[in-house]
Amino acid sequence: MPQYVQDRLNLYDAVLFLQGLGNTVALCLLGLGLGTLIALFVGLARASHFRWLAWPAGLYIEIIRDSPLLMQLYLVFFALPLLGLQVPIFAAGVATLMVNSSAFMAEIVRAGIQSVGKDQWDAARGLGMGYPQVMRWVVMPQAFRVMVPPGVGLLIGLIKDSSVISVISYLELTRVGQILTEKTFLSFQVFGIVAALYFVLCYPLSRLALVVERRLKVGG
């Protein structure tokens, strides 16, 4: 590093950049996992027969998926608070990622759901296993493997799609960027730190994607 770039950034920039993406890590495990929880419902709603349970999964994840991450993140942190509902800022990024990564995981379990073909329906069906018992132990082990790859990649966009969060002032890595960028004036080497850590963080999950979608093609 140049001699005139450690003259302007310290250890307690180190520091925040550390925290800065401990932040982001915290926002996007918490946000992507109880986002799933949620898809998992939403999509076992989107596959199903019953017209009067797909057609509102439906709608949910159309309305999710075709408005932009922003103006969700407007809403859960300006609007709620004119309802009565004050949601402190790490919340409030935390139910934004929560809700934008259900619709689009909903649909990852949708896919999965129907990608086992309906023979192994009707053989459990046969068996006598009732509607949980073949989703348990049929239809899940084999959509997970078509789940896993897509789901992963997925948290790779919501990791970046995190740098939204800094518009509420959330110390996230791209808020860091920019308040040390206001301190040093080093916006080139500032965020290319920020780029830096971004890519940690995403390169390995997307080597982790591509061994798992072979070790799944080829115990498949």
Partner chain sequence: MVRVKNIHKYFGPLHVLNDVSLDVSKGEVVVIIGPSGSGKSTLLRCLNYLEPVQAGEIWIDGIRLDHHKTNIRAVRAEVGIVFQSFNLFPHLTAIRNVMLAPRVVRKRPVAEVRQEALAMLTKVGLQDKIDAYPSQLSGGQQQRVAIARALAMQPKLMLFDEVTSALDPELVREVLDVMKQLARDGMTMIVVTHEMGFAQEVADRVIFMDEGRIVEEGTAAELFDRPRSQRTREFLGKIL
Second form
Amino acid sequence: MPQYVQDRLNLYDAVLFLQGLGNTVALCLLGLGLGTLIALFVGLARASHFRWLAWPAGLYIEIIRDSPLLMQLYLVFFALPLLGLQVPIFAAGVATLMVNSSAFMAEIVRAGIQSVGKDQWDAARGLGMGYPQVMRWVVMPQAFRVMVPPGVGLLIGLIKDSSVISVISYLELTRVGQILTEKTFLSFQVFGIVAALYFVLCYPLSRLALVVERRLKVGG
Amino acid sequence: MYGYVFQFRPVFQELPLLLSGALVTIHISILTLFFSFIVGTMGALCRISRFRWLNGPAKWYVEFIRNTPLLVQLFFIYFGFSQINIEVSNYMAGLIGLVVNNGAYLTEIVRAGIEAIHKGQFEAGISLGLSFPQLMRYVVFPQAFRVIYPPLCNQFIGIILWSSLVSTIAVEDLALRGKELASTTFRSFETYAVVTLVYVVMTLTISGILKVLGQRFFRRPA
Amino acid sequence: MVRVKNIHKYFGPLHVLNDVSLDVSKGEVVVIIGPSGSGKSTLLRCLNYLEPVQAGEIWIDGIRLDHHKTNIRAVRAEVGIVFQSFNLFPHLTAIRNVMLAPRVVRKRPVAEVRQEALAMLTKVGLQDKIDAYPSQLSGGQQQRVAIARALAMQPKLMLFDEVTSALDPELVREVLDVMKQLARDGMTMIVVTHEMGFAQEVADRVIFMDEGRIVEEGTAAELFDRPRSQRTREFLGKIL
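Go ahead and give the structure of the form predicted in complex with the partner chain, now that the form predicted alone is out.
All chains and molecules follow, beginning with the one already shown.
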């Protein structure tokens, strides 16, 4: 690094980068974990034969997929106080990513469930299993395989999208970039490092998704 | 929720302001689609090229853009320009950022379209004596476009939604107008609810129109 | 054991089962034959309530099959069904396929269930394939696992829906042998098949169905040698 960069970016800033990276990972894992929980129910409802279940689930998914994450963040951020909840900005960030990822994950769940053929339902019901048992023991284990590659894809998307949480001043990776840019005026270098850190997170994951997908195709 | 009364009237009174922002959103989205389609086509031609010096950089352009956030790319360009003392308008910086970003995604879409075309088509074209540009222009692209069209429409919807991020570098699009309105009316939740609704209506309408157009374009059987 | 009274079944405008009645007593082996689309597979699926009927009554072992969930579940656990396309669970090994239902439906302890599953797989001649996944087994082996899977629920009645139709000719015999043994052991069976040799050998009664109706029934000898109806004669003429 040239001397003038070293003068302005020091070891303390390196720690800040790592802190931002850690916070980004925490946001995404929590957001996706909780989102998947919701998605399980929404996806089941979406795949249901009952219209009164499938239709609201579809509407939920559609609205979230057709509106910007930034607006979802603002809505969650300003809705929580209206509900009488004074929560830290971290929680608002997680809640936003949770809601957002739940819609995309629900579609993945639905597609996974529907990839399991009617034959399997017949066989399982023919053995006397009820809906929850068929889901738990026969459909979900098979659907899960199909869900892994798009699920990893969703996680990559979420890591990138979580940069939006910087807008409410939560100290994740992008916010660290903003702070250090303001301090050092080295925007190319700072955002270059930020981008590289995101790349280090996302690139291995996207290779992983590719490998898993190929293996699934070979396995039939 | 105790005692909170929703008031949408102050928001609706300023609807023209929001709609002027929506126009900026549409405007920048269309320009983004146009320019990133050019970038994507060039990128795809590089990607399918046998030449390493074309193929390699195109590949890493795509990988790098697709594995980093749009917002960081926008900041990189916006603050970067000011660091090296080049003056560009916010709008221009936003547009460049969106084009650089979507160019990578379109590279992959166009490439998939070209690769979906049967090898025999290339051989037939070459055996007729078509040059590479002629082959692309008259044989490959007309067929590839049919494959490309649906993901292209999805991408356009994505562009509209993600263009909201240019509000963070002060481009006066729908999202920024919403933010202004929220701070003048003190009705943040209602404002963002309405703005979100405008986005949803906008994207649903446009994807509906694109679907109908698609059915018109491709009426002749595949 | 089974009593079917005047059932009707429609798929949209299609009248798939038209006033079908049937009684099967304990230990009886009934073979149903008929051209494709005659409703014989649908009849089997109705007996397990995989398809609802629009009119008529079905009684299995004294329980009326109707819209009551408990009845349906209880009956299904007592009635084993084997399908043309095997429908094994691809994510489970052979023995886990067999163990699944006794474990989660009957909620019995694993060790006990495993013992029995092993016995079932031995019975169908697959004791050395217990840890194979369905994709590693031949069609005939898969179908035998499917039979073992149904037997593991200790059903009082077994339904076989064209179980050899999807098999290569050289694999048909191993499956039929298992079924013959089962018949000798006294299992009540309803078998939809095109294997006339099997019908002649083990069926107590053969039923001919066409266009959603039971056209005629009798012992194998009666039906094959002295068919009464013109339609039966035509069908047998084509197939024998």
